[in-house]
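Next up: a single chain in C-alpha cells, the form predicted on its own.
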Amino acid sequence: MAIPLVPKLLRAHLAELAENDARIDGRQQWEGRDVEIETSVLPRAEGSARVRMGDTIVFAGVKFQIMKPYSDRPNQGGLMCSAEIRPVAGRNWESGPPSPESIELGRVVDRGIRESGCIDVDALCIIPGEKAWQVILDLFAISDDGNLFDAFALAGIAALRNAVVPAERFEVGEDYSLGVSKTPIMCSYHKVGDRFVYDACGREELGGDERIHITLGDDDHVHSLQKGLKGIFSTEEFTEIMGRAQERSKEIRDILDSL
C-alpha cells in the first residue's frame, strides 16, 4: 500500500528533527505540554472534570446505577468505562458507532483504573447477591491534537475523585463520597523519528510509529502496561521510559493533589 505523501513527508521532517534533538512544536523529548485540570464541571454528572493538554482537551463524567451483582461476585459492586470521539474533535473522527480507536481508548483507561484497586468495589455492594451500586465513567473529547489516553485517564480519575454516590435518590440511604484510594496516573510514549518520546501531539502521532502506555499508582506500582501499533522497542528503551514515567507521574499526581 502506497504511504500518503502528506505522512511520508511528514516522517521524514520528524526524522530530521529528531536527529537535531527537536520536536515539531519546540518541546524538548521527555517534556509534556501544560496541563489544566478542573473538576465539577458538569452539572448533570454525580462526578466530572476537564483536562486540556496543549489542544487536547477531553471530559469525564461520573454516574452511578444499582445493578445486580454478578453470580460470582456477590459481595461486588461494578464500573464501566467508555470513551467517546466527537467530529468536532478532528477530521479524523466521525460520528456514528464507536471505532475501534475510542474502544481501545476506552479499554485501555479502563484497564489502568481497575487494575489499581482505587476504587472497593466490595464497598459499592448495597445487599450481597441483590443490589450493588455499579460506577458508569463516560470519558469524550472535544479537541484532539495527541495523546488522548493521558487525557482521559487524567480526566477519569479526577471525577473519580469528587464524586458522590447519590444514595439518596435511590432511597438506599444518604449521599456520600465515593471512596478512591489510590491515584493511578497514566504516562504515553510515542516513537517519533526513531526515538520515543513523552505525550505525542497530533502531527507526531499521524507521523509516529509504536506507542506504550505506562499507568503507575502512588508506589510506583505498575497497574497497567499497553503497547500500541506495530514495531518493537530495546530493553534500554524501555528502562528509560519507565524512569521517565515514575518521574512524571509523580509530578502529574501532585497537580491533581493540589486541586
Contents of the next structure:
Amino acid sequence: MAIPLVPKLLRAHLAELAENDARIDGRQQWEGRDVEIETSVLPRAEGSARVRMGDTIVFAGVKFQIMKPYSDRPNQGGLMCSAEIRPVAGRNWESGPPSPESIELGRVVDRGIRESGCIDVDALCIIPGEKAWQVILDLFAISDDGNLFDAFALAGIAALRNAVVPAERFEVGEDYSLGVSKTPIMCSYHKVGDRFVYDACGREELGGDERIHITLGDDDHVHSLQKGLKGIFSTEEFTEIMGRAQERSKEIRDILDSL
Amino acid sequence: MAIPLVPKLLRAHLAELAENDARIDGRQQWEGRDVEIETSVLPRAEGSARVRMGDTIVFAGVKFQIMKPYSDRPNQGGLMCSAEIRPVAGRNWESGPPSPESIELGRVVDRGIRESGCIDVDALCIIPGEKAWQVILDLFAISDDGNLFDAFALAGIAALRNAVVPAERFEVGEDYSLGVSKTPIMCSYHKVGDRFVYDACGREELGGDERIHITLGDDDHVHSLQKGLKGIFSTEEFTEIMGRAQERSKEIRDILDSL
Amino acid sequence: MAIPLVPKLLRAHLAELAENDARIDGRQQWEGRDVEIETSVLPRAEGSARVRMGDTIVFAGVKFQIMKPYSDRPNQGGLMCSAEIRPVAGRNWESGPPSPESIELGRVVDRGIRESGCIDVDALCIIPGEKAWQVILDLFAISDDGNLFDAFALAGIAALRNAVVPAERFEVGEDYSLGVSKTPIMCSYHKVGDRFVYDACGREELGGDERIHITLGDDDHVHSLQKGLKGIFSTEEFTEIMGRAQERSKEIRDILDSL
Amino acid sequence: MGGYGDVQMIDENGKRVDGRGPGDLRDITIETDVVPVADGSCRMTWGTNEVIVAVYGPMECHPRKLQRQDRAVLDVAYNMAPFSTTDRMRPGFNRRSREISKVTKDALESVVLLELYPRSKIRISIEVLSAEAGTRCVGLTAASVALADAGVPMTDMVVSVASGKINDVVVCDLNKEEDNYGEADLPMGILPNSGQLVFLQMDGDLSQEEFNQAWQYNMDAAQMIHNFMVDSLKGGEA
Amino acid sequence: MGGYGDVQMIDENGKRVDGRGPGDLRDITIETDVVPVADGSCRMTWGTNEVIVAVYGPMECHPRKLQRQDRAVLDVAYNMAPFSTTDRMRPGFNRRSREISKVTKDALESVVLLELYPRSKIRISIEVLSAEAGTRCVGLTAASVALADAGVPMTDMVVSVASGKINDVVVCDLNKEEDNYGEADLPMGILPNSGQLVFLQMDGDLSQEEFNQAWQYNMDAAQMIHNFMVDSLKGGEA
Amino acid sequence: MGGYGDVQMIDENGKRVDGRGPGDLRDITIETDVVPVADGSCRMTWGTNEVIVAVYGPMECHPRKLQRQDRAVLDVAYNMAPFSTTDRMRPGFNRRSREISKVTKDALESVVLLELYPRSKIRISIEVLSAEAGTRCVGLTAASVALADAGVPMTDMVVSVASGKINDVVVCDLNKEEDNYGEADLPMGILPNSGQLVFLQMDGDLSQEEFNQAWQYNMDAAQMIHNFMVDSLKGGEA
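Okay, that's the form predicted on its own, but what's the structure of the form predicted together with its partner chain?
So here's everything in the complex, that chain up top.
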C-alpha cells in the first residue's frame, strides 16, 4: 500500500467530530456497521463465505490438499491461512510482493483462528505418518472501506464452518463436514481523534492513529491481540476496549450462529 | 523492453511510404526478407538451428531431460519451450525478469509448435509411469531487427527436426532421431502506415501498430493465432492475411525441407 | 552497497600520505591492525568465532545438516560457505538481494577455504550413497571498517577448527571434533595513493583503487587469488605482495594456533 | 487443447453434454457497481465462471517511467483467486496470467479514448473468483462494462467470446468439460457495432472451413452478449 | 503456541525448570557501543538470547518515495542470523521477520521525536545472533538503548517483555522450553515512566483473569529492566 | 578444481589428451560484426567454446542512480545460454555469473577511457553459446575485440587466458577434460603492450614454483592471442 499523504484537513475534521462524540459516517463510538454474511458462495471452494460490513466486502474460500504429516506430529493435519489484498480492493492497494500491511493482516487473522483451537488438527489425520488433510483458508478482499481485519476473520470462520472435506474426490472415503468446535471473533478498535472507535471505516483509518485487534473465544478467553501502527495507549483505554469486545463478539457470534 | 518514445517522424514517414505502396527497406507489402537456416550449429545441444532473416538472427537449441510422467498421463513425455531475449539482441532489450513482450513471444511460439502435434508425446515414454523424455526447446535471440516471432518459430521447428535423443548418455538404449511428423510455420503481419505488411523489420515494428501471428500446418490447418498490441482490424483484413500466410508458409516449408 | 560519491578530497589526501610513506591511521604500508580471535561465542552454532581487526568485527558460525551425497560422489559430504553483509555492518550496506560485492566476497572466501582441502569431504560420509554431513559455514559482518575479506576468511577457518559434529542430536553416533587438517590464510592488499597497502581500513577502501586477495596454505602453496575493482598492476607489484603475504600469513596462523 | 476427441460429447441429436445446441451460449448475468470503493465495477457470471472487475482512475501514473506524455496508459491485471479452481491455485506471478493481462490491455487500449487523459493511468483489475473455461473472454467483456460504468469514454465496448471444436464439430462457447477434451479454441474480441476485432487468439487444430464456422459463431454470439451488456448498464440486471 | 501443557514444567514448590519463580526474569546484560562504525549500538543478552542493534542516522532518506516532508521515518529490520537457531535458518525474506520488523517500527515511531528530522531516515538493524524465546522483546528493548546511545531524542524508552502460561500457571518471561510447550504468550512494549503501551501482541489461550495476571507481571518486570537500561547508558554494564 | 590427478592425462612424451604440448593453446577464431544491430560485436571460438559479445553505446545511463558525473559506466553481463552445457543450464540469476560479470567489468573499466563519456553507459553482453572450459577468459577477450569494433577508445586491449595444473604438470589453456580433473586454474587478464594485469583469479593448489610457471605460460600465450585479435580487427578472420 503506497503511503498516502494523510490530509491534515481530514485529521482535523475527525478530531473535531471526536470532541463532539460524533463519527464521520454518523455512527456512535462503539457502533459497528451492518454485517452481512453469506455462505456457499464460491462454486470451486469446499467452503466459502462472503462478508459485507458497510462498503467493505471480502470473500473467504476453503480448499483441501493432502499432505504428509510432519515427522514430529504424525497424527496431525495442518491449517494454512493466507490473505491477499490485490489492487481490485482499493485505490491504494498495489500489485507486487505482499506489503508489510498485508502480511500483518494475514498473520493476525491466522493467529486468532489457529490459537482458538477451533480446528482439531488431530481429526485431519487420514493415515498416521502418511496422509493428512491440509486445510487452506484463503482470504480475498474485493472492496476495502476499512477494517479488513474483522471482515477477514469473520469470513474465515464462516467459511470453515461451511466447509466439507472432499474425501470422495481424493478417494479416501466419504465427504463430511469439517468440524469447527469454537467460534473466535475478532473486534478491532482504531484511535481516531484521540479516542478509540470500533470498526473504523476507510476515512477513519486514513486519518487515524494506532489500532488494536482482539480475538475472543466463546468463553471470553483471549486468543490473540495485536497493536498496529504508531501510537501510545494506556491500560485504562485497553480495559475499556476489552470490555466492549466481550459484548460485541457475542453479538457477532449470534449472527453467525443464526445463519 | 523499455518503452521507446516512438518518433512521430518515423510514423509519419512510414505512413507516407505506405500511401505509395512502399516500405522503408524497399520491399513489397507481402515480401519477406531472405531466410537462411543452418542446423547442427551448437556443439552442446542435441539439436540446433540458426536462423537469419535480414539482420534478425536467432538460435534454437534442443536438450533432453528424463522426467517422471504426470500421474494422469503415464505414457507421455513432455515438451517445454522457452524463449529468452537478452540485452545482447538489441538496444531496447534489458536484463531483469522476463518482460510481458518476451513472455508473449515464448508462449505464442510454444503454442504453434505444441498444437500442431508435431512431437508425438507418447513416443517419448521410456517406462510407463516411471520415465519419459522431456524435450526442452530453448530459443535465443542474438540480433533483433524485427519479427523475432517468425524467426523463433522457424529455428524451433528446424532444431527439433535436427534433434537426436541422447539415450546412450542417459543409459536407456541407443540414440535415435526425434520424430517430427509435422512442420508448423508461423507467418507474422504488422500494421504499418494503416496497412498490414509481412515480416516487419525493426523500424517498422517501432513505428507500427498491431500485429497478427498465424501458425499453419502442412495442410493449411490453423494451429495458433495471436493478435498483439493496440489496434483494430477487420474480418476482410484478416482474410487477406490468412490467404497470404497459406502461400508463404508453403515457401518456408520448402526451404526447410530442402536442407 | 550504494555507490558512494568518492570524495576527491579523500583521494587527494590519501595520495599525499602515500607520497610520504604514511597511512591515514598511522600504520606502515605492510602493517596490519591488531587481530583478536575468540571462539565458541555463539551458543546455537556447532562451531563459532568472532574476529576483530581494528573496528571491523565479524562472526562465523558452523552448522551441520544431513544431506544425500551426489550420485557421482557417493562417499562425500559437502561444504557450503555463505557470506551476508546486512545493513547492521555499515552505513553503505543496504538490505535487499545480495549485491555483486557481497557475492564476490562470499565466493572468494569460500574458494580459499575449499581449495586448501582443509576439510576432508570423504570423512563427512555417514552411510555411502545415503547420508553425509553438509557443513555450513555462515559468515556474518557486524561492523565494516574495511577488509571484510580477511576477517571473514579468518573467522571462517577459526570456526571450522572449533566445530563439533552434532552426531548425537542427529542420532548417528557420538559427537566428535570436525577434523581440519590445514589452515588457509587470506591476505588482502589494496592500492591506495598508487601503492599497495595491507589490510586497508574503511576510508582507504573508499578512496582506493584495485585490491588483490591471496590465500596461502601452510606450505606457502597458493589456493586462491582474486583481483577486484578497476585498476592495473604489474608483475613486479604482484611479486612484492606475494612475498609479504607469505610472511604475514605465517604470523596470522601462529595467532590461530596459539588459541 | 487437452485431448483429441476420444470422449463423446455430442449426442446423436447434435446436443452437447449440457443440453445446448452447437451455436448456443451458456447463461450470462451482468451486474455493475459491485465494488463500492471503485470508480466503476462489474460482476459477470457466465456458466459457473464468476469474474469481478474494478476500474480506478483516470489517476496519476506512477511509477513515472510508465507515464506517456500524450495519452493515458491502462494498467490491466488478470488474476485467478486461489479458490477459483478445483485444485487450489497458488497466488503470485505466472506466465499465463501475464500474457492474458497483456492481450486484454492491448484489446482495451484499442477502444478507450486514451488521448483524453495524458500522463494518467487507468487501473483495471480482473479477478476470477470461479473459473469454468473461457475466463479471459469473461474478463475482457466484464472489463468493458466496468469501464463504461466508470464513465471512461470508449469508441465501442469489446465483447469477447470463444468458439471451438469438440468431436470434430465446431461449437460456440466451450464449457469446462468441452474445453478439457476439445480440439481447438478460438477466442475473439469483437466491436459489436462495426464487427471489427481488437483481440484474437487460437490454439488447436482447425481446417480453414472449420475456422470460418467458428469465426461466424463468435460474430453472432457477440451481438447477443452485447445486448445483455447494454441492458445491465441501463440499470437492469442482465 | 506449541503445546497444551502435557509436559510438567512447574514443580510442587512453584519453581520452574530453570529454578525461577513465576514472576522472575532471566539474566540480562546490556552493553553499548558494540558496533564501532554505527552512530549508536547495543548488545543485549537475555537468557541465552543474544541480540545486536546498530543505529545509523538521521541520514538522507532514499528511495525518495519513502521520504516524509514533515518528519523522519524509521527503517527497522529484525533479522535472525543463520546460526541463531538449532536448525540453521535460511537467510532472506520471511513473513515472521517482516511482521516483527513492522510492529517494532510502529512501537519505536511512537516514542522517537520524528518531527525533529523532516525528510530523513533513521535505520535500526536488529540482528539476533542467538535465539532462545522472546527475541522480539529483546530486539525492541535493545533498539531503545541503541537509539539512546546514538543520541536520538525520545519521549521515553520502550521496555519490552513477555509473560505467558505454562501448565495453567501464569509466569513471566518464558524461556525456550516453556515457550515450546506453553499455552500463551503476551509480549508488551511498555513506557516505564508512564506505564503506557506502544506494543502489544498475544497468542494462545488466556482467561480474562489469567490475562490480567500476565499483564501485571509485564508491568512489574518493565520497571526492573528499565533500571538495567539506565545503568548501561550511564556507562556501567548491566 | 574438481579432482586430484587420479586420471592420467599426460602421456610419456609430455603430450596432452588432445595432442597439445604443455604450453600450447587450443584453436582460436575471431570474427567481428556478427550482431548487425549492435554498435560493435565479436564471435570467438576457442576449442569448442563459442562466445558472442555485443556492445551498445555509449548511450544514456538509466536507471539514473547508476550514472556517474565524471565518467561512463560499463554494464557487463556474462551469461551462459541454456544449451551451452551438457546438462541444460536453467536461465536466470546465479552467483557464478554475477561474479564473472563483476570481475570482467572491473577488468574492462581499467582500460576503457571512461572519462570521455560522462554520465553515459556502455553495455557489454557476453553470451556463451557453447562452453568448454575457460569461458570467462574467452568472454573477456572477445569483449575487448567487440569494444574495439565499436570504436570505444581503450588504452590497450585485454587478453585473457588461463593456465593450470594436471597430473602435477603445469600446462597452458586447460580444456574441458583437463579442467574437470585438474588441480589448479589461473586465469589472468593481460595488457599485451605493457605486460600489466587487469584481471586475476586462481583456485586450486600451486606451489610458488608452479605458480611462476603458470604465470609465464599466460604471459607468452597473451602475445600470440593478441596477434589474432589485431588481425581480426584488420578485417581478416583469425
